[in-house]
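One chain follows as structure tokens, the form predicted on its own.
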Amino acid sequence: MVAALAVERIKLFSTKSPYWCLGVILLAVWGLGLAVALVDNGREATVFVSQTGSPMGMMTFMVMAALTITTEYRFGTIRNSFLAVPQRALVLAAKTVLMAFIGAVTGAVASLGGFFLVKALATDPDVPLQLSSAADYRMVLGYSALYAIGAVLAIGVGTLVRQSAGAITALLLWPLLVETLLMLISGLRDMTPYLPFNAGFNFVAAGGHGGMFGRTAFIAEGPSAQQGLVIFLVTALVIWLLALLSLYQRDA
């Protein structure tokens, strides 16, 4: 297993293409915090908006996740890796864990940077900005887990679809358009909490119910913050096996 971690953080950082992901989740998780946090000098700053950009750095790192293993479909050297590791299993799991830690990491530098950026440069005297509670440092830290867990749905997805394009599309739209048309039916808008990427959402939502974007804090009941988080990992996992029954029952 180290041995194949070894060679999948090669092949990763053997090209600029993660560097250049890594830079515009910061830039966009620190950027997007800071427009939005420091809006009529300052006092729109608080905890959970200075971590504005962090779903979209979320879904930045997704993509980048799913592209370790659709780019070696696309080019054939998961042939190659097939070969050096007759287990496919143990590859795919040493992409996963490799992305996990990343996506922790990641996570966690994005989000703490993001809050003490605008701490330093919000101004106002009558906004305090600090993590003060549990749920302060859950709205912070949390993305930590979901990064890390948004690179095993990530890449489980990459493994069943096998395209770049339609894994990009997929793990796009899914979060973006279909839990949002879901929430317009009047019959399924209870749901929608439940649905995986809002419930992962509310696990670093202020006061709960804040879905992805805050967006289903209008609806009075849902999960908890922790049930949430649950709900986000079980569907990675439940994605991730169905990728890895796949690698055996489809040519590479």
Given for the second form:
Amino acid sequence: MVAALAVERIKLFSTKSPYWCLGVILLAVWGLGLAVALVDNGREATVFVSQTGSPMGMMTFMVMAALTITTEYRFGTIRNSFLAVPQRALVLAAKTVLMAFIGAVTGAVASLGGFFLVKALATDPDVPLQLSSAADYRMVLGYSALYAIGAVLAIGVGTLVRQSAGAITALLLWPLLVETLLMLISGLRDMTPYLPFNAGFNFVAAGGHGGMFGRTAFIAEGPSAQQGLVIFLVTALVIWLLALLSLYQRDA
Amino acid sequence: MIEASGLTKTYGRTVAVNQLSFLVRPGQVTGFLGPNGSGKSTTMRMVLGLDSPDRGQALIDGQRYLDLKHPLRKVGSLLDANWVHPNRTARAHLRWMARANGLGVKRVDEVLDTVGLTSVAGKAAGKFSLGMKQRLGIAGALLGDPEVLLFDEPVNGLDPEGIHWIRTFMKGLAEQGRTVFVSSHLLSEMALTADHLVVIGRGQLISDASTADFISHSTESSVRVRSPQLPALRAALDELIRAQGAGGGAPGGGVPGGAVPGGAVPGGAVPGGAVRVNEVADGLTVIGLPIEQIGELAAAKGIPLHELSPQTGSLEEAFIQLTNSSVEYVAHDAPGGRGPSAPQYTPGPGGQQQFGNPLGSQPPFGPPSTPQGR
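I would like to compare: after the form predicted on its own, may I see the structure of the form predicted in complex with its partner chain?
Then the entire complex follows, led off by the chain already shown.
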């Protein structure tokens, strides 16, 4: 596993796209956070508002994670990977562990950095910007967990779909459109807080409620912050296991 | 040593590889020959564990590829030179493969030097020409100093210098006692490189013989005869063959039936050996009789001739004939069965299948040869 991890690390950092992706993530998280929080000398700035850019950073990271597997299919290097390491589960696991780890670090750096940037630059906040409660830490460092789980989900989807365009489409439309549009169906509306992304984002929502972008805030029922994270994690693991199964079922 | 036994792979209703068994021995270059789409790549992918066979298995020194601990140290392969990330440098491409099999960066530089890519090791592989990518692929195959090497169409798209380099290189690897298995759809290329040939068509084994045997069988010369009195000529020839067979001490040699599918004639069809008569579109093809004798026979019987010309089969044509046969066979029979036009084999003393008379097993498509002179 150590060797397999080293292999994936060499593969990842020997192309340019991860550096660009990581740069874009920091830019999006910090830029958007500052742009929204610093309005009116930062009077509206709160811990939650400092994370306005974090969902976009997380989605960018999911794209990056999906690309680590889909580009292997795109350029055929997946066969080289399996020739060098015939235990396919090991290849997928190493890729996933590496990306989940990088996700956790990136999520922490981006969201913490975003918070401290806002804290430094917001001259006149109504409430002093501080990480004082567990909920404050959850709203910021919770993204560390979301990035990591997002990587597992994205690699699962990428392995199932095997091509970049399809995987990225699925990974963006699912949280942004599918979970939103289901709210329009009245019979299904009450279950939308339990959908994976809404549930997962409860973990970084103020009060542990409201889903992604606060869009389920008007629905009273829903998972708690911790329950939401578990729903997101279980979804990601199920898809990842399906991907692992397909890796053995299908020819490389 | 690579040992394939009963390899079968089906895609939907298409049988890509059907009951394929063969041995690839160390110390020689074994050519894997077949037209495009005949299942060569699929077979190699099954040997390497990339595709899983529906039935049968392929073993490398008694082990499945999937069970090898450090596979690149045992088996090196180049299936497709384009399997590189275009933004990754040549060295990085080899470095991760090396790392996966416990090989150091030093070994990476060694193989880069072996294939002559040291000066461009830091360049992105996407900027490489096909020839350079092939060299990079070969470097990857050599990385673990493996005993067994598989190359899929390594000379495709290369310039003459590159082809010569690869040819020499593969022979060198075999001389070091390694097992070298090279696929190609070019018989002429394989004739120059391979010591042994495994020939397939439509996923089925057509021949498994030494290159020398294959060529001597495939390029026998023949005589093309056209006559308005073909039946009479035919009868006269059959009579002559029978007479020769009795007097010339070639037991079981002649097959008077002419275009009998699989009219098996062991041994080379040289004068004094087996004589055969095949019916072609508008005449006869006589194999194994000197042209003078046919002309004299016709004159003696008073049969007018419209054409009497020697034909020399080229390797390419023999190959097309062989593989056409399997195409034809699949098209007319249900997949999986063995039709009457299936190639004939006779198990040899070593348990190895021997090549039995490729041209004799052909349906009458036309002359298997090119007119020369006259």
